[in-house]
Amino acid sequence: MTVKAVAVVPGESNSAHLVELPMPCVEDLHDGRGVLVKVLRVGLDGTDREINTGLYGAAPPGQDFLVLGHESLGLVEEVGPQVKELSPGDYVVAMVRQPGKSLYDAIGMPDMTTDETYYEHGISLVHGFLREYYAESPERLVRLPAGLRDVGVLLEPMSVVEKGIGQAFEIQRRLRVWQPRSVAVLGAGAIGLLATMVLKLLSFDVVTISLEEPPYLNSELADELGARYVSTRAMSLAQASEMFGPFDLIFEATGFSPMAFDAMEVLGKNGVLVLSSVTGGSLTVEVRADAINLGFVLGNKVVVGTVNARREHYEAAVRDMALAECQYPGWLSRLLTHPVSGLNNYLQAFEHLESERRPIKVFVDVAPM
């Protein structure tokens, strides 16, 4: 028996195609710790788009294709005899980063690995979840309450947000007291809006800054959270900082690398800039290097990157998603803007990803919910 999947040939532009894989089973994992998961829904983002254009991505050893998809929602169908944490019928999300060989991998922090080689589902050396079934160990699965199943595919991107914000607070333990007054989120895509939501749940004064002029869906979603939306077509980042800042915390999620340097210039003293964009291109810009350097040295500022996440961040995302459903009912589901029905229609998903006006979230319903 085989299962259907959507794969690419890494390094080859627009190579997405259907493949057949052997049906996985719980015996694929040793010591009776296997979990068979039926894939229900998979989200796609800029990473999948860039892998399909050939910018990066690596196939598993011995194979010439990589199954896409790192944002998953699945249903447990079968568990091995030694699995006590999960049961058939549980909704689960799989973690993306697999352990490598560094010290951090050994202590359960593969997202902080110092290895040169990454093992990431659907990205590097490990098949992703844009397929009908997969088998995984329970340590790599996060259980989701049934009440969150309709928005559960957002858990992986939200875990990256939780990690970034958590790192900011961990860094600020260097200060005896940190009371950020003004917070900026750069970008109003899925990550930017989720960051806005988490920061509003923390009761911060949030300014969400993006390119498009309001009103449109993304700006309306920010407004509904009580954030203030600003278009860079109407107001520069420096002007926004003068009006609403200085910003004590900036969460960057634009996918446009020059914004990182603009953010460095407007970050407030003792502030933290969190960078979450993964940019696979070769863009170069001129920056005011002396001014940025001097501002960071004299202002005790910090820049930190966030990518992938570990279990604690996924679990924090589950808690905040549940809280958001109570505080902002139905808001999360409005992020799911571009559904695609079935793996056979995968080309439609990439058409959405390549559209001039980027969707908030493209997702494929692999099986009925």
Ligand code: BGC
The other form holds:
Amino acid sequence: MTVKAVAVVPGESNSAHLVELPMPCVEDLHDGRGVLVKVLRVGLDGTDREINTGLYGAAPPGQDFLVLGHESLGLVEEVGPQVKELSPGDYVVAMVRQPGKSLYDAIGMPDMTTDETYYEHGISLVHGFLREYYAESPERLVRLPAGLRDVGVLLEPMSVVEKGIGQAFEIQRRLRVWQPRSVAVLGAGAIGLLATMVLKLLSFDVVTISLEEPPYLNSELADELGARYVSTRAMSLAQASEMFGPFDLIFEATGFSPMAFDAMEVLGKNGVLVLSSVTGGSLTVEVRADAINLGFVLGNKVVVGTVNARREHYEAAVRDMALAECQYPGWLSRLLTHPVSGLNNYLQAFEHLESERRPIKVFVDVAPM
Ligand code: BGC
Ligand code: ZN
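To test you: the structure above is the form predicted on its own. What is the structure of the form predicted together with the named molecule?
After this comes the whole thing, all chains and molecules, with the earlier chain placed first.
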């Protein structure tokens, strides 16, 4: 028996195609610790777009294709005899990165690996989840309450947000009494909106800053959370900071690296700037180096990069999703803007990803829920 999957040839542009893989079985994993998962839904993002343009991504060793998909939602169908933490019928989301060899990997923090090579499902050296079934060990799966099933495909991007914000709080313990008042989120795509949501759940004053002029869906979604949406077409970041700042925390998620340096200029004293955009290109810009450096030195500021997430962040994301469903009922599901029905229609997913007005979330319904 085989299962269908969507794969690319890494390094080749527009190489997405269907492949057949052997049906996995729980015995595939040693010691009776296998979990067979039926894939229900898979989200796609800018990373998938970059992989399909050939800019990013690596095939598993010895193979010439990479199965895509790192934002998954699945249903447990079968578990090995030694699996006690999950049962058939549980909804699960698989973690993206596999542990490598560094000290951080050894203590359960693969998201902080110092290895040159990293292993990420659907991205780097390990097949992803854009397929009908996969087998995984329970250590790599996060259980989702059935009540969150409809928005569960957002858990992986949400885990990335939780890690970024978590990093800011860890770092700011240096200040003993950090009480951020004004917070800016740069970018109003899925990550920017989810970051806005998590920061609103913490009751901060949030300004969500993006290119497009309001009103449109993304700006309305920010408004509904009680955040303030600002278009950089109407107001520069510096002006926004004069009006609503100084910003104690800035979360950068525009995917446009020059924004990182603009953000450095407007970060408040003792502030922290979190950078989360994975920019695979080679863009260069001129920056006001003296001024930025001086501001950081005299203002005790911090800039931190963040990537990926580990179990604690997935679990924080589950809790915040549940909280969000209570506080902003129905809001999360409005991010699910571009459904694609079935693996066979994978080309539609890439058309959506490439479209001029960036979709919030493109996802493939692999099997009915
Ligand atoms: C994924 C992360 C991953 C990063 C870098 C993102 O799109 O969501 O899990 O670590 O890409 O490959
Ligand atoms: Zn991603």
